[in-house]
Structure formats: structure tokens, C-alpha cells
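As a starting point, one isolated chain is supplied in C-alpha cells, in the form predicted on its own.
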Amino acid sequence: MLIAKVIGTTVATIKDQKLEGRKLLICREADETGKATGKPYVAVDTVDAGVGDLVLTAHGSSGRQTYLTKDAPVDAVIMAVIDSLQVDGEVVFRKS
């Protein structure tokens, strides 16, 4: 799993049938404080996340293990919205 920040949305009207009706969000890997650090990538949203949310993402074959993405051509999936992060006993991120 990776921590990521949702930075945008994408629309694809022509796509694989197994992705019909799925929301596609643009994410960037983030550090433990929620600051976006990595390259952007698209992930299938399974938890109704939105722009600005800090999320957990799964990649590769793990991304195809959710109920909504089973056997779909998915490389990244948003599977949780983070409420808070605690590092070394200190809360470094809290969803406002």
C-alpha cells in the first residue's frame, strides 16, 4: 500500500467494459505528512474519495483484489481514505 494525495479527476468515455461506471482519480504518492511527492498516476476509486483527500492505494495484482476491480485491467486502486496519520507517537496528519 502507498499513501497518496488525490490531485484531480480524469474522464475516459471509451474504456474497457469492466471499467464502466468507475470513477478514475489522479493521485500522487505522498509522504507521511500528506505532502505529494511522486509522479501522477490514475487509480480506480472504490471508496468515493475526492480531490484533496489523502488515501491508501494498492498497485499491481493487489489492485485487482477489491470487489469492484476483480479481474479488471487495473494497476492502481484507491481502497481507503485516511483520517489521520501518526508517526513516532505524534499525529502528523488529520483530515479536516
Second form
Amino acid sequence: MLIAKVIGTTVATIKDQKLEGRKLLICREADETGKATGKPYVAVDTVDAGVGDLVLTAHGSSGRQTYLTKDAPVDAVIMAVIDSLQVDGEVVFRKS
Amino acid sequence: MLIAKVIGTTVATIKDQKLEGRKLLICREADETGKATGKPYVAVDTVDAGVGDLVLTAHGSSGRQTYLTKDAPVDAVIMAVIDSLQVDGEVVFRKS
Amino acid sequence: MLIAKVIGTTVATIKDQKLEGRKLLICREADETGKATGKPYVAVDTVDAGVGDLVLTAHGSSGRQTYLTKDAPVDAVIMAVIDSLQVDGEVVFRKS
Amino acid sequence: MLIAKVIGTTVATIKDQKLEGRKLLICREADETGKATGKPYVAVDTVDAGVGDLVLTAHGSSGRQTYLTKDAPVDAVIMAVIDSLQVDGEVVFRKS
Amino acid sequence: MLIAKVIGTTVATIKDQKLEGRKLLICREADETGKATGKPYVAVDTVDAGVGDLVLTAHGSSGRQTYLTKDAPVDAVIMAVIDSLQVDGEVVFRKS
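Next up, the form predicted in complex with another copy of the chain. The previous block was the form predicted on its own.
In what comes next, the whole complex appears, and the chain from above leads the way.
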């Protein structure tokens, strides 16, 4: 999974019907301290995440292993909200 | 999913029969403001997208989860047309 | 799918039995004008492509969605020969 | 599979229910001598790995081929702890 | 598939039981002339390859389409040993 920061939202009226009612959040890949430095991508939210949250995203067919994304043309899903990250014994991120 | 701009079209007479009648659009990866700065790739259109549209594309086996691409040798599909993108509370893209 | 140029051929006597009789072509990723500038990889040909052709390749499990690659340890397949590419209303590549 | 060093841990209270009880470790891609120089990502531990261990991780749908990750929205799994690496006939890493 | 050079071996006592008895070889991505210039990764050998061989590797779910890797948490497999590579009509690699 990737550590990612939720940075925005997407509105799309014309879309595959299996995406109806799904929340499409813009994420940016983050490093192991939670700093968003990587590429942006869009993931379906399944854990009520919001802009500013640090999350985990699962990709590829693994993105379809949730109730909300089953059999949908979806290749990225937010499946966890990160509370804290600890690297080499030190807390480097804690959700505020 | 990737945010992408549709930049062109592909014509291919000789192709796998499951691609017959499919629209093959050239997309270029875009950033979170809709600016096309990344790599080009070809995706099957399933939402009547056109050149100039900002779209979402799903990849890998997720690209086969639509009626038009089921069981086809297709690894990228346009499954949404983006109306607007909002980043950090600000609208950064709106379809004209 | 990736736009790719077929640049060569591979000979491999010792191989998985499901690859017997398959044509393994060396491809190089190309940009949206057909210029081969990217990384090389090997794909199974399913459309009688030849060296010099500009083709489309499908990757991952999508590479196994053809009669010739079904259930084989194959992750890239040539599934179309490109006749022409049009970008922003202009023909940028035409098969000679 | 990727050679990776386990560098930390992730705590996430809100997560997909199939992740309940799973250990989410932060890994960093390593080179063939075990030096962690690449990108960080999070993988589910299935072999009782710990911070500092050099491990192998499997990705994509292959990350779901373990008892602990079956059908879960998980795209990376630690499936081996590396004892030693030998390159060109020389031992370049040995677990201490 | 990727062209890769086998550069080493991996020993891992603690591993998923489906990996018991499997040979885990360190590969390095090579270019179309067989020169190993890319990233290292570990693949399961299914064709009795050895260090120094130039091989083809299949990735993702395609890495599980062999008798030795079926249903295993394995995302890369060596499925061919390359005898020769020909680019633009010229032999650029021949197994010695």
C-alpha cells in the first residue's frame, strides 16, 4: 500500500454506473513521515476519509476488494486512515 | 485512477477481435490541476469522451470491469469525465 | 495500452511450455507521435506484427486475454498494429 | 518480489474490516546488497518480520495469496525474511 | 516481459509455505542488448536458470501461471532463458 495525503476532491457527472455515489478523492503519494511529495492520483474512499488525512491506498485488483468497489472499474481505494507512523523507534507522524 | 487529458486518437485496422468497434484514445497523464505533463498511453473510451476532455482512467485488470472491455486484452479504460477538481478547498479545474 | 515500436526478436529454447510457438518481440515504448524513446520489453505477438511496426501492447493480466496467451506466464501482448495516430487534430503518424 | 528493509510501523484504527489484526509495516525498497535506497511503502506482515529485517515483498494480486491477506484490499505482503544474499558468487548480505 | 540478467541468489528460511523448495534468484533489468542496467528484483526460477544467464521474467498475476508458482505469493517468475536477441536485423546478444 502507499502512504498518501488526501489533497482534494473530484466531481464527475458522466461516469461508469458502478461509480455512482462513490467519493473520488485526489491523493498525493507521501513519504514515510507523511510528507506529500509524490504523484497525484484519484482513489475511491471507503473509510470516510477527508481532505488533509493521511491514508493508506491499495492499488490494482486489490482496489476492488471492498464492498464499495467490487467489480467496478476502480484501481485505487482508500482502505485505512493513518493514526501514526513510527520509523526506527521514533514517532514521525501523529494525526492531529 | 489517473487524471488524464485526452489528446488524440488511434486508428488500428489489425487488432484483437475483442477490440472491434472500440474507441482508442491517446491520453496524457495530468497533475491535480488538470495540466497534462506526464506520459502518453492509450485507453478504451467507455463514457463518450473526446479530445480535450479531462478524464479518469482505470488500469490493469480494473480496465476490464466495464461492459465494453470485459475479457478483452485492454489494460486502460476511460471511466469518467471530470467536471471539476478541487484542491485544498479551491477549485483548480472546471470543465469549460 | 502502451504505444510501442517493435525493434527486434528474441530466441529462447528453454521456456515455459505454454510459450511454445509464440513469437516474442522486443518492443520499445514510444511517445504519442510514434517515436521510440522509452524502455524496452518483450511482448507476445498476436497480430502478426513485424520489426518496425508501431503497435499497441496490453500489460499484466490483460496480456493473457487472447487465445494465444491464455493462462500463460505472459505479462505483455501485442494486440493491435497502429495505422495512424492523430494528436490535437493533426496526423502525427501514418504507417508507411 | 522486491528486496526491502522494514523501517517502521503504521497504526490505523479506521480501516477495512479485513485488515483487523494485521500488522502493517513500513518497508523501503533495497538494492541487491540490502541497502535501503528506494521508495517507502506499507506491506502486511505474514512471517513475523520486525523493524530492521531485510525481507521480500510480493505485490499486486500476489499480495493476496496468503491466509492473512486473502480477499483483502491489500496489495503488498511480506512473505519471506532474507537470511542472506549472494551476488556474483560473493555473500553481500547476511542477517546478523 | 522484462529482459533481465540473473546476478545472484537469495536464502530465506522463514517464508510462506508455498515458497518451500523454490529457487529465488536476484535479477537485474537489462536493456535490449542484454546489458544489466536497471533495478534489481527477485524472481522464482522455473526453467533451471543460473547466475549469469539472460532471462525473461513475467510479473504480477502472470508470475503465478506456472506449475511452481500457482496460488503462491509470488509476483515475478523466470519463464525463459534467452538464447539470442536480434535488434534491427543484427544479433546483439548470443548466449555463450
